[in-house]
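The data below hold one chain only, encoded as structure tokens and taken in the form predicted alone.
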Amino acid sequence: MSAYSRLEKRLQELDHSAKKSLGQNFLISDIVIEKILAAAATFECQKIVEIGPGCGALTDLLIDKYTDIKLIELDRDLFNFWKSQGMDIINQDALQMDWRPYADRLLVSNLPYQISSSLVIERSLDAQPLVGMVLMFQKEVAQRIRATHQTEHYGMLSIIAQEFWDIQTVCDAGPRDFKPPPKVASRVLLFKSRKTNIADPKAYLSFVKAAFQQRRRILKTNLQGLDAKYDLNRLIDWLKQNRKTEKVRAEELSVIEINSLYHFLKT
């Protein structure tokens, strides 16, 4: 049966239709589903979490080649639904729960959007990260994940995610690859954890952060506000080594510059 047929039988059988508030939009690509799944098999890792089940479009196949899968979904009447087919699922949001239970899973997600940011650079901050992940994001979130430096979309959220994380695109989605169509295209994305030298994830993030939180100003400026853990006076030291002028911003360090300056800068 497709993911269409599927989805019609089930929104039918269960008397629902999608949430807006809960970002819910129901995968029906049968191609985008197999290359999700696809992408899942290459971590060789059989235990599973998904955030999102909603009414089954991975759901349904995952419980075909996974024996151990957990699931976690906001909306109550598909958390009852699940829970009635004996899932083992928790009614929660993503990113309100602990995932420390959930270190040795792989995380496999159709997400809503609203959280996709978030929940990244989240999973990045774990001490012990999870297996990997193949998410759906929203192709401009996507772009941003990925970007590299001096390009428009490059920023926070790229940092993060490329000192945390090997990623490679698997596929792209349009509007008519779901139900009901999002007014933007998609893509998916998988993780796969790397080896980091950033001791405190934490710590790192509130760096990234101050070295952007103006992006018009040049970095000199934007990183006076850090505390006493790092000393500012070896700026213009690091910026001399790596040929970088007093003018220079932050998007214009690649993800190895920014960690260098952070470890330089530390006391």
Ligand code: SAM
Given for the second form:
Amino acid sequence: MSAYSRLEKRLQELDHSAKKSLGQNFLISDIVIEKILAAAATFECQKIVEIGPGCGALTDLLIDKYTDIKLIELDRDLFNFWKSQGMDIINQDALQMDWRPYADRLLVSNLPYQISSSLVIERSLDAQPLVGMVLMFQKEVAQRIRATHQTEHYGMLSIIAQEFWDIQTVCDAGPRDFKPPPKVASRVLLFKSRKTNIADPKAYLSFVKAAFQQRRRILKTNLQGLDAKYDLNRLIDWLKQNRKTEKVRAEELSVIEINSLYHFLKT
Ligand code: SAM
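What's the form predicted in complex with the named molecule like, now that we've got the form predicted alone?
What follows is the entire complex, opening with the chain shown before.
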């Protein structure tokens, strides 16, 4: 049965209407669903966690391939449905819960757009990271995640995501691949957890946030608010060693350079 027919049938069975407040744009493209599953299959991970099973666009097919699946669904009605099907599901906000029990899993989700940037930041900071993630984003957020320095979309989200994950683009999806159609284009990204020399991800996030505090301001000024854990007198040395002028902005530094600067300034 096509994804579209599965959705129509389930919406009728459950007497459910999509809730805009919960970002319920249900996937109806068999092609996009297949690409998400194929991306998930590139991981040798048999344990899945899915945020927002919704009406089952992905879940119905994940069940055929994986035996160990955990679901997180904020919508009480949809939670009750999956519970009644005997699924292992919790009724929680994916941004508010304890992710430690999921560390050895692969996260797969057609994310509600409103939580996607925070979710990527939060999962990047986990002491025990997920094995990987295959996630649908609003295209513009996906562009920010993958942006390189000196480009318009580059910023805090790019640096944090690229520091902690190797990221690939899986596919694009248009409004017509969803019901109801969102106003924006979408893109699926694959994240593989990568080794990093950042021992304290939260401190790193604060550092990157400070560097980008005011995008158009020079790095030196932005960093002035940092606490005594950083020796700002060393900034000039680092800039010289790396052939940067004192007027350099954070957006001109690559992910590797920001990492190098962080370790150089840390006392
Ligand atoms: N996976 C389904 C699909 O692809 O058609 C539904 C995806 S829909 C874009 C997002 C799903 O996430 C909805 O089922 C929604 O109820 C759920 N959701 C929204 N906000 C959530 C949150 N903060 N935590 C967990 N689930 C959430």
